[in-house]
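The data below hold one chain only, encoded as structure tokens and taken in the form predicted on its own.
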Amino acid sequence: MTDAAGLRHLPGYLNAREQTLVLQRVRAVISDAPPFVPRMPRTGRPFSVRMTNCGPLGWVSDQAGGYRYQATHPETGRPWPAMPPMLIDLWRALTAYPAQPEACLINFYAAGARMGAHRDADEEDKAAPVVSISLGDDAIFHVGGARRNDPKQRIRLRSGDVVVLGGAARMAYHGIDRILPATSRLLAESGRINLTLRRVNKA
């Protein structure tokens, strides 16, 4: 599905075999860069998701430093693992952007986790799209407009779905309302994994 605002929802873009391959790469990443719990900048309140990253840069958040990208894991101090080539290939297949993604944010949603409405606004280059990959249990995704109170549409994302936010939708508020438990058997531990590919610096 594609709309005029630049939102592209590609249901079932990854087949079952491809989902398993991506999951294997994610497992390899977390063995080197264990998931951590980010915190809100002002309040220090923990997010309901755990996260990690791969690629040259990773997105982090804490009370001391706020939202930002950095080259090292906030707890281990080690550089982020390399981004798997198959994710770079997916970026190239779905975007016309002339440079590779620099960050792949990996979010882990257990039952009850959510992500409030937000914009991906910490990147220098707002012209590059954001590519999101869903693995595991279904999620109710909402996306609105450039203002937080703009009307929202809701999309049920299933394992293997890909969403691209480009054009006007690149700066749209979006988030995850809830996870629908036991709707996928991909993850032995249940829940959902979301991978978000981003370009941070201008090419």
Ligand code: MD3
Second form
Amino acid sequence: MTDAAGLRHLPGYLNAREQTLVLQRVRAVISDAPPFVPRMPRTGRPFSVRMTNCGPLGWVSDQAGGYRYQATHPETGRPWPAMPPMLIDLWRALTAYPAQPEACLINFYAAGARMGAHRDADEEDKAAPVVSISLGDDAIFHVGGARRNDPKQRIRLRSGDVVVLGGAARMAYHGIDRILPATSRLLAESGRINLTLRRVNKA
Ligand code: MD3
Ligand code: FE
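Condition change, the form predicted on its own to the form predicted together with the ligand:
Expanding to the full complex; the earlier chain stays at the top.
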């Protein structure tokens, strides 16, 4: 469903076979670009979520440099692995954006991991949509408005769900409250994986 603000939740968009195919692409990415632990700017406090990326640009964060996109893995120094064509196809099918996504951020949530309320503001092209793909255990996702204290709605995201954020929702505060353990059998190791396809630079 799409709400007035431009949040489009597509429950079960990917079937079990398609989820397995996306997972295979994720496994190939992490074999070249191992998940790292991002750290908060200034404090250096670690995130509970581990991350990696594929595509020409990847999102990283550390104490000294803060939130940013860069072309290389922060630990290996290598360029990020290529964006799998399957993900580019998904972006094309779901958005009207006139160019390919530049970054696919891959978030790994173990049982106790969460992501506090934040806005995605590190992209130059803030008009471009964001496409999110959920794999593995269910998550309680919240999304509010342009101000931190705006009322929030909560959505349970399940394996295979896709969310497209456009319009006003693109700049809304959002986060992951918690992961519901053992709600999916997709991942042998349990937990949750989220992929976000993003445009960084203006087309
Ligand atoms: C709503 N990830 O990586 S994806 C992030 O499930 C992030 O890992 C969450 O927030 C996750 O920045 C949520 C869904 C999502 C992505 C971008 C948004 C929701 C959004 C941007 C604006 C509003
Ligand atoms: Fe976000």
